[in-house]
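A single chain comes next, written as structure tokens; it is the form predicted alone.
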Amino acid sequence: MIQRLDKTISSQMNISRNDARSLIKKGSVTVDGNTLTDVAAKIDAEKSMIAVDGKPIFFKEHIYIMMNKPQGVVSATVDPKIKTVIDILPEELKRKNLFPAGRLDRDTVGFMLITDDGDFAHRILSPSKHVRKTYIAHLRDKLSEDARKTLENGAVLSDGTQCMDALVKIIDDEGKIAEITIREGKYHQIKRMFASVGNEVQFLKRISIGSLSLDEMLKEGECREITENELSLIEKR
């Protein structure tokens, strides 16, 4: 990928273009062992060995992050009053133009995908793709077999909205914890689906997107990069 040096440094270090230019002009940046002071120099960002003050910069056109979203944090890029999933990213993973691909309610926890790749996000969020998302729902009441079948066959929400068919499994002896897989993403959909059969979701966690499961080693609020192999699992049907 051929691009300007200042753009490369800015994007990879999560700094402004002006700050990147300052580093370049003062001789802090080397490319393939040679100091470059021309901010507009064109480099092959993917193949060149880039370093700033001797520290290697490993170029990535895009970044994909798996977060175990905690409660009380909103799925947004910026919010004037409430912490966002972008706010709680560790500094080493922050870079320009990051955004959450999709959303989880403020009180919902689990797998949140964060990226700066708009094309990828569009593909997995497009209604026509029907990317599967699986959740664990803790319910107020025992889920009856009739209610489970109603959800599986396509719940009708209180406003008349028809949901697509879902996969619903009871995973505890009391019948109050369900694993539910949907292929769409309507507003508050899981909660509204269970409400449509007279139940209430008291706790909700997303555990997978596509065929990629949330890393069980991630505590709430923790995150890590998604590998290339893992990334392909998200779009796998």
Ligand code: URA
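It should be emphasised that the depicted structure is a prediction, and the values quoted were computed from it without experimental measurement. We call the rigid core the largest set of C-alpha positions that still match within 1.5 Å between the two forms. Residue numbers count along the first chain shown, from 1. What changes on going to the form predicted together with this ligand:
- Remark: with the core as the superposition reference, the CA shift of Gly185 between the two forms stays below 2 Å.
- After superposing the rigid core, the C-alpha of Lys26 moves by 2 Å or more between the two forms.
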The other form holds:
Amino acid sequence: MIQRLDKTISSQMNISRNDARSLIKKGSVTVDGNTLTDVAAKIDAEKSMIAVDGKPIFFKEHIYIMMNKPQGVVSATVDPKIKTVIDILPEELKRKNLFPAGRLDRDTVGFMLITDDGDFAHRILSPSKHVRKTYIAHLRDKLSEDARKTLENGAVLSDGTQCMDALVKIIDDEGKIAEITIREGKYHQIKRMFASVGNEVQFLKRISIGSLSLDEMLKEGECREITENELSLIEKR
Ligand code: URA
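Follow the form predicted alone with the form predicted together with this ligand, if you could.
And the full complex, kicking off with our chain again.
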């Protein structure tokens, strides 16, 4: 990818274009061992060895972040009143153009994917791609076998919307905690599915997207970068 040196330094170091230009002008930046002071120099950012004050910069065109979203935070980029998933990112992962790929309700916790790769987000959110999402739902009432089967066969929501088939497993002895996998993403879908069989979701956590599970080491509010191998699991059927 050929691009201007100041743009590369600014995006890869998460600093302003002006700060990037100052670094370049004062001779801090080397490309393949040569000091470049021309801020507009065109470089192949993927193939060159770039270093700032001797420290190598490993070029990444895009970033993919796994967050264990806490309750009370909205899955939006900006909000005038409420903290967003972007606001709570640690400084070292903040970059321009990051956005949440998909939505979780304010009170839902778990796997939130944050990226600056619009094409990737479009692919995994596209209804035709049917990327699976798995949730743990704590229910008000025990889920009957009839209700479980109704959800598995495709619930009809209160407004008449027909859902696709789903996978629903009871995972506790009382029958009040379900693991549910869906292949679509309608508004409040899981809550509305359980409501359609007369139940109520009291706590909701997303535990996987595609074949990639939320890292159990991440506490609520924590996040980390997704590796390339993990990334391919998201689109894997
Ligand atoms: N379904 C819901 O009802 N809420 C979420 O946050 C995600 C899926």
